[in-house]
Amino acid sequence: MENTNTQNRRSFLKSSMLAGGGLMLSFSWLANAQAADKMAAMNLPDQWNELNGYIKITPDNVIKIICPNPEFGQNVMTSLPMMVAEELDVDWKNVVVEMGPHDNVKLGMQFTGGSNSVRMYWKPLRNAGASARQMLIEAAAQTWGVPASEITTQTGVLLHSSGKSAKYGEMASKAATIPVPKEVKLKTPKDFSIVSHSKKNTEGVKVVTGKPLFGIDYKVDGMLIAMIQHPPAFGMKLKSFDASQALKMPGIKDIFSFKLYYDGFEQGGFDTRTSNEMIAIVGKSTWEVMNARKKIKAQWEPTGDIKETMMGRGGKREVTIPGRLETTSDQLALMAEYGKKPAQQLRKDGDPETAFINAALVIERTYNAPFLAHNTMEPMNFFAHVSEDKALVAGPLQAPGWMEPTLSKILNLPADKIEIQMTRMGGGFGRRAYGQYVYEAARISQRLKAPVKLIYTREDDMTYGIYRPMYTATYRAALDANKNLIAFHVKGGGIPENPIHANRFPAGAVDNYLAEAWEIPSNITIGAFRAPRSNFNAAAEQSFLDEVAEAMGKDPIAFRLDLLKRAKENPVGKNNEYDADRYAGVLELLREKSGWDKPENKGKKRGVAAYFCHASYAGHVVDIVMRDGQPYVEKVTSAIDCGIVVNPDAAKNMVQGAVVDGIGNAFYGALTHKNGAAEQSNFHNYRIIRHNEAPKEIDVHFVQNDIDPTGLGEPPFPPVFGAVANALYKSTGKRFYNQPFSSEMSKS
């Protein structure tokens, strides 16, 4: 496999050589020469734990490279330095990884979410420790006289024929004299001996033994401890407020109102922010702020429509945001009302009308999800530090490339004048993608000339937070008289976006295909949730195709096989996502790992979803039993192509998590308002799923491929709903369409 070095802005790498020896490499893809250029001019030995980027080897052969992604338990810091090391050709146990703060001239986005961190680093990583690789190759045959041909490594080591042999460190001062290589020589799979192979997570030894790694450990000298006072209903802004008995309580150093944008503002695409005008409460401890908070009198009124400027996510426009103070109830009978009007044609197959007229049968049905709040396990925190002149900022966050513009712009600063350090993060979901904490942050600490670390409660994250869309959707299907499947139509809304994926299955292998969306706008905030919209279709979407195999008198695996056999070899449409035979594989591998069709399993209470998103495929067969009249999901099977899996014990362990997430938001989540306020603030009113409702055994396969890595964060989760639906009919013989699945079995 050959691989072209290009000095551009893809794959730039820049040496340099260490006072005392030792190379350091600059994998600075998505970077440009005058950025690394003027780094090599920098004393290295003393300032190397300071940069990012590189690639360090010592002369004691300590291979050191820093991890540009922000972690938050997807084990990156494993996965992405394990890309570098394979084809550097080092021992992994000579390996120290490091979290580099952001530079996005050096290392680009730097962007944790998407499922998008192996599959976008995947080459770029590769290249990086290749060219190291041959430029040490070239550094030995110089020194040894013989050509570069006959060198090989193994482990850290340069090996000549002759027995001649040299680790790595002892060529690395020669090495950072050696051009980059044009051309690097990748590895193909069957040669991987780092990649492919478990390794247990570099951080955790740090992460079980409580090392300060997270934001909320971030400390300095002088810090304060800042809380933020928001409105208390979506749809409320502040008049006015009185602090005089809270100013008055121990260690309170200031209270005082701020705007988070300034007038006229241009937000950027997730710039996302609850309320534009909030109370600042500034102390010496948590505690004391949290106790001053509470004597703060405050006087709030309605907003009403509100005119903003967004940028991002298709261009500049204007938005106008609803002033109402809404209501579950109220929302789900407008919701229901639209959902009866006409909608935008996503797209269309054939004459799907006609086909519906002439059906014998239609099978209508309307799935619906609530909201629901990302509920990280660490409370969403940020520290800032702002002078006149400068700015630092650190904590936990998915995306600071994202966040640097705005900084820049509410602080008057320049760029280049913003330190943004990543700390680990205690759970990320697509809550930390967003930046107004970030923000709230800076502004405080600018105000006060002090640094100063914001700190939100649950409270303040659950009833005042960025939630995943409310959701419904109705599916309806057309068979003839034969039971085949003719026609189908899915139709699709929410507050305030739609969740319709027009091009995904079953679309391509019906002849007949409508997909349309509506939206009702809404002052609710709302972003990505793990998987987002594809956690809502999966589960509607994979519940009726059950529905639909049973009304055809089919095999629910068998029907969706059948789908994608024709999706494959004749197939409606050309915009089709999705990869029929990928999807395929994944059932036909669930199928053989959960024994679907062995006799001792057909008295089993079990249900089978699958799902592509991010350019994965996942399926999960769910066994459930009743236990005091109440369901347990006792096992799970999952099988899941997400191409070349880099770490298998990560992996494995990602989609477990993934699954106990899915039961726990299908059978509990939800997160309801009552004119704008959120009715739930916290885990004692706001149910997530329990150890003892955990399944006993989470059984995971992976299609084996040569595949380059596609996403794996997100795939695994949405079809989890599906087959807990699915599931649940056949313990309970009823059929569920409401999220969450306990409220509803409540009910009935």
The other form holds:
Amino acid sequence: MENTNTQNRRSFLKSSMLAGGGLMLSFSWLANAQAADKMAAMNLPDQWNELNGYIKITPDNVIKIICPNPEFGQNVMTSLPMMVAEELDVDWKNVVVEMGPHDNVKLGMQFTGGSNSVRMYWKPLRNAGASARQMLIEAAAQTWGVPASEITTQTGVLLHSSGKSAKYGEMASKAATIPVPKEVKLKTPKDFSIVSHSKKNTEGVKVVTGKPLFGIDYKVDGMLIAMIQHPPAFGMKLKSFDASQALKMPGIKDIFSFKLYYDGFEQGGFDTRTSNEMIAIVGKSTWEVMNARKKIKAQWEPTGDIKETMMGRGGKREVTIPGRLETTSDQLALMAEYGKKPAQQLRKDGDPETAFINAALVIERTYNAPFLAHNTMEPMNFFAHVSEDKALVAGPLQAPGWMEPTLSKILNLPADKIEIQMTRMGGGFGRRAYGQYVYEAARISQRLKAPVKLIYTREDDMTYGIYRPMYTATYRAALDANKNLIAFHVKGGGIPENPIHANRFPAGAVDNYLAEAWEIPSNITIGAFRAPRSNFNAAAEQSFLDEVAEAMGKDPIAFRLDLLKRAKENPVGKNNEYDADRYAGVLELLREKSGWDKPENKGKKRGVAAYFCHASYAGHVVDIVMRDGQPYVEKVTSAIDCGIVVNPDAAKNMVQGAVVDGIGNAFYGALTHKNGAAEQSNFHNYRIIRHNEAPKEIDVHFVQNDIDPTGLGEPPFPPVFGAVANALYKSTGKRFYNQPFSSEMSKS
Amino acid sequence: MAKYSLKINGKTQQIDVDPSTPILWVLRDHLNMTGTKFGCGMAMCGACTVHLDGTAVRSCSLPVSAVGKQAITTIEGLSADGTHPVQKAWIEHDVAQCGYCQSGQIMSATALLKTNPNPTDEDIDNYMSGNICRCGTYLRIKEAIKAAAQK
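Form predicted alone done, so how does the form predicted in complex with the partner chain look?
The complete assembly is shown below, putting the previous chain first.
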């Protein structure tokens, strides 16, 4: 039985009977999604515009809410179901949350990334909850022969003034026959009893008891273990190999080389791959495969320049990937050289050239940041079982909908014959939006016609990463004789991508403004890393603004507030991306909560930074003390405006984590190269922040408002870098321009 | 290959593996106990932490041949339902983000509390610094350890 209610082209709700009775409600995900326009801009296939999810209520009153998006620690398996449960009006204790299968028609885009989950699903999920509730009320009204208007709900129970009552489950089958309401009324935030009330992680018990939640834990009978020997450096490829000794090792089934993509394959934006031909080692157990792998004798040779066909923004294009074997010192020299050349103009307001000529003082500073490895604690891995006519793949991934078309092409199977299961991810940070390891597992399974789990070692994961790009930017500020800021110029570039967000603060706040960018092609693979580009900009720009404020003789927060006042009252130029009021609000809250205006305690030095990204506003005040002669971030005060906070305690956890991550990467994060090979391979030489280096206290404050939720996973991360740099200046008297700061410290 | 009889979580388990096989892979591949995690393979991250006669060890670097009669305890051995005081503290403080490192963190914390029932912040920092959390949940881990210490 099925009722469909078409509201408009992109929006429909559908109810149906569960097998064995009960209500199942599917609904449009994107009916009211603010991000719909952004998705279109990302060139997503049309079919993703109609996207659905599920609520299931069984006759025995089990309320099951399906989480569409893969979980990587951002807590969507709790926050998204909370939004449904709020409007459905059920007891949270009775809700069972289940990770959904991959189904872009029924469950939506299912993309974890871009701080999108909560903001994209905020209205559609609440609509679904409210619609189901309304249908249950209607079902009860018909059953009892009373007007629907006389029926209310109370945490999963339907109540009538006559004293009649029924649990949702009792009315669920009847509700499935009720037409889906055309319009439903959503609660106002003051009436929320689940949303904005902290709920514990729905998988918390499973995590602490070691249940097999993660991709690496996936196992089926007869499953083989595979590892891959990639080339030893970017710019190298397989020439030949001898596996005769390795094949004699115990437990080894097969060793072979294979190509990931066929010749002429058109790469989508998330098909980034580190190399195209590799050696697979397959055997019965991980340790046996690891040992056999060491016995392979492989010869490698330079790739030379490679021509590739890319499908991305702006359609199909041919690109040449340079074959050079890169070394970090050369990369830095090349970036410095490019920084002096003319670049592409991204935005210009007023007459910056003249303003700089007429300036009484010009401040110019250059900032550099290295490649960063994601280093998810769970290394890349994936399960695949590919047979003649179908494929099952399962494991940790952020974007199943982007990987399915590629799997379909490289396996030569129709998309509907490919089943993708999403496990919990042991971290993502952007890395698992790229499907190379998924495709590798599928290719290996296809060849062996057997179930296979591919596992990367930490060394594989780190040395053949899809890194945060290497970035640089030169900032210039022009001050007039009265120390007013009259012009601002940023010129930035990177390997192989530039970091510039031309329409962000302080664009809009300065009369004469220029943003320019350039890029250096490279064979080192890069991709999204928690708050892409922003994670560099916030470090560079926020450090620079601190220096400008100092030159102007202004307090760093007061200086930013002055600029924001200007941007609000008399904005310069067009397309300014940020809301000056919300930006200022975060700074004001930060000033209050950090005690910014009180004198610093002896030995404690402070730095501030605030940044806008993923539609949210975040700032930090970092307190540094010297400990054993080394600067130590002892306390951080954080202020965030991400609109309504769905799950406050988990949100606080996320912000604290972003602060720790930011401090760690600012001080220690770096992936360098020598002749194309990564110089760091494991945690002995890639330093990750540890317990004793984390602050003693991270005091998190959210701006209280009723604005629909905006992003949270990424926004608190970027400004940490700037706040750390500014506090370091206060405590050491030295400005830090090059990440990681620990390296710059040891050089000074 | 060689036969070993291992005492794991109070049960005796028979396995036939290469003597160099780390306990991590014995647990994960041969005994299907996947609560103990692979993170680095060189004892640098602590994701694979188990107890050997009550002492925290990195199972990725502990060959099966070195275990002998010593008793192994894994995350599954604390409790299957999350009722061990340290697990309870983790749930109470909603520590986990991605959760991958947490079985190792919990095993380290449990071993710490065994020898030091009332650790200071500095004790916790020193003891726990071998366990990396990429999500940055260190502050909550510390709170949870202090809460468990009170139980």
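As the structure is a prediction and not an experimental result, all values here were calculated from the model. Rigid core here is just the name for the largest C-alpha set that superposes within 1.5 Å across the two forms. Numbering follows the first chain given and starts at 1.
- When the rigid core is held fixed, the Cα atom of D60 travels 2 angstroms or more between the two forms.
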